[in-house]
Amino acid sequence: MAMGPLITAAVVLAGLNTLLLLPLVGVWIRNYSTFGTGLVGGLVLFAVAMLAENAMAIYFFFSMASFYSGDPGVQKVVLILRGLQFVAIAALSYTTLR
């Protein structure tokens, strides 16, 4: 079954996601390092938790398409968390790369 342009457009986002966080957790994995500090320590682990929740979702989008398909309800649902997702880590990108 194809996916349709909710969930495809929410896969989109969490591929933009991952492409965000990538440079962050370099950073903060730099600037930890450097300062040794619990808030950046704690930055490094929740870019890599987000990360990991990215690629998860990235790949149950593939591989169980057909549960996220079933309901329009959910594919909006999906849609927009991956959006407030997308907004804050471009948020934190650009404080952080800026």
The other form holds:
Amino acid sequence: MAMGPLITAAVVLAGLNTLLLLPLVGVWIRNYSTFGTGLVGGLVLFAVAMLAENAMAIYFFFSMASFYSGDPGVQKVVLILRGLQFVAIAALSYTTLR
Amino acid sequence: MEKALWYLLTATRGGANRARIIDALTDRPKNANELADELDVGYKTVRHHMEQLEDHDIVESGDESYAKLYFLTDRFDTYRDTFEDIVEQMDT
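Structure of the form predicted in complex with the partner chain, given the form predicted on its own:
Every component of the complex follows; first up is the chain already shown.
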């Protein structure tokens, strides 16, 4: 089965999310070692969970693309959620890294 | 402002340096050059941090265009305890 454009776009967004999350995890781990506060600890856990989720999505896409939600309706929802995630992570990156 | 302080100082890349800047301004008002020297941070970095701190109403600056002095705001002073809590975490 061919990889649909919707699901391909969703995987590209997952890749961008992963690239944005890496520096965030780095900053927060470093700050956690400086401040050790609950807030930063929570941010580290949050970012690592998001990173794992996005990385798994990419892995599944390449390892078993033919099983990876062939239904166009599902693909559209996945794409929208990935898009929202991207906007959220980009906004968080902007405020955290400047 | 309490939440903003926590985020601005502990969760962002420049947070630790911003905490040191506030600490340095506690003794007396200083200009960006003095802050850069005292903390051994680049002048441009200090100016950037000062913009952030001004945006969050933590510091305000005098009117001089050359070597203008930065002061901590009265509003920040009411949250001084929160700041002390944050810095305490930093030293341990």
